[in-house]
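Given next, in structure tokens, is a single chain: the form predicted on its own.
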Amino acid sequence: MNFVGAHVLSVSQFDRDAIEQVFTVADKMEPYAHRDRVTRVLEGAILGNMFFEPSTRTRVSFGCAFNLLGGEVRETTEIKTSSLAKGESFYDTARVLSGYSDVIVMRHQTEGSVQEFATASRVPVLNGGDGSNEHPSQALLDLYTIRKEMAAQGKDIDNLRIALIGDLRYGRAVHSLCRLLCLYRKVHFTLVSPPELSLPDSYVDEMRAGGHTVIESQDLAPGISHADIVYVTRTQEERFPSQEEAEKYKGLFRLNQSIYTQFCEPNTVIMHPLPRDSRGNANELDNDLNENPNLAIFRQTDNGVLVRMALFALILDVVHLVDKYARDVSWYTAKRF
């Protein structure tokens, strides 16, 4: 894959080669994103964060890596507060606020709706999520966050085994991920839902044909029992028909302390892309699991900036150039890290 001025519209343009690359320069942004050093490579530089639906971490970490790479951020949320609400079509938006940025970042609600806008920027866009199809930059921080996990244990991502638990029919973050995995080898897959929220046909029928083993449960306690990485989602209710339909399934699977020690082996490590419904209906991530060393969300969290900056790098081509642009921090700085 050519990094330098291509969009970054789904996870079906990585290889693994692709996926190393991004990584290895994940790896070098540590000290920037860290706040141990600062680097103004991209000085001068305009992101536009376009989110048309509600985001905290995908909006706010790709801004924060585009600040911590020296660069400026202008920000538009809500279709309410864009021309769009006007009748403005995607090719006008694109052609105007592509001239106001160097690369943009957008969420749409619409499956679909990120492509079509980058067909006619002039400028690089990643999809930040569009409806229940992809996002593609949280698989690749997930996918991140797996390697390093699993490395502490002197494990890799061939062989994983993995379940993925809860709404599986859209969680755009489940999909992209799945197909991330398909790359590599011999990957046990246990899919825990309700039938009417499991994984679609598409993505199980990909990852049989890889050679990938596919188990597809109702049960909890099972599927959790031998797995190296529990992936919990929530139920993804803007996605639903009705509110009342969605409640249906808010609460089904709920993992907590002591069903994580009854069930998980010792070393299984917690992932959820975030945000985890804590409400009392739903609360599929109970809060007890705060101090498990081996719940990981926060670490995700952490390692969507190294992979944000690593994106933004690449696609401007700035990769050779972060540390002739660098120097220490000149204040101080808790080590939060």
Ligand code: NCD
Contents of the next structure:
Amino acid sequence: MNFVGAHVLSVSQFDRDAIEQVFTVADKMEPYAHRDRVTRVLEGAILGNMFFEPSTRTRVSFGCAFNLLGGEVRETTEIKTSSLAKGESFYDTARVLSGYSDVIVMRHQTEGSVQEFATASRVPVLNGGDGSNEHPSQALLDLYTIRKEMAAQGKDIDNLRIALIGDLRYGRAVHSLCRLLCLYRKVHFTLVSPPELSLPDSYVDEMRAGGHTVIESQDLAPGISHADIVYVTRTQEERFPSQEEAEKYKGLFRLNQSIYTQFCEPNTVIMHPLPRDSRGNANELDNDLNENPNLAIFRQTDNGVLVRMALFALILDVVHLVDKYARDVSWYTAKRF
Ligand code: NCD
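Moving on from the form predicted on its own, please list the structure of the form predicted together with N-carbamoyl-L-aspartate.
Complete assembly follows, chain above in first position.
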């Protein structure tokens, strides 16, 4: 994959070499993300960060990643405050905003919208999530996290045992992650969801065709009992035809410390793309797991900055210059990492 000037729209663009390239650059970003060093390599560059759906970590971490490389961020955060609300097409918006920015990240509720936008853009576009379709940067940061967590246990991604729990129908993070995992060998997938929210057949077929094992279940306990990774998801209520319909599926699978102790192996890693829905009727990942050392959710969010910095550095072709424009930090930095 040639990253320079490329759009990142789908995980299907990635092979194992491309993934390795991203991860090698992500590792290199650690001193900058951890505030040991500052780099100004993207000084003068502008990121157009366009989030037409709610977002905290994807939007802010893309923005921080760009800032940490020395670039500036311009945000558009709602349809109602943009000209899309006046009937402007993606084509026109893309033509205009690509004149203002060096690279664009876009999230939108409609499947395929970011692809459509990219065809009219004059600068690279990264998919920050298009409806229930794809979320490539989340899948890359999840895979990067899986690789690190497994390496700490002396394991590999090949032969991984992963349980995916919850709304697998609408969860775009899961869709993209399953596709990336298909690039590895003999992954054992356990899919725990109500039948109405099961992973779409196209993904299951792709997984089976790639020689992976897929077990579908509606039971949390057996699903999580032989897993290296338990990946929990939120009911994607915004994708349901009505709120009442979404409510039916909330809280069906709840992981807490007592269930973890009873059914998981002692070092099973817990992941979630976040946000976890902590309201009483949902609470799919209980706060009583917060002190569990195998809870990797905040390592995922930290890793997201590294992976997003890597994508910008590769696409804007500055990987070899990052250290050249660097210096030590000059302010007090709290120990966070
Ligand atoms: C996910 C998303 O937006 O698809 N969140 C994220 O980007 N980390 C998952 C979710 O919203 O449940």
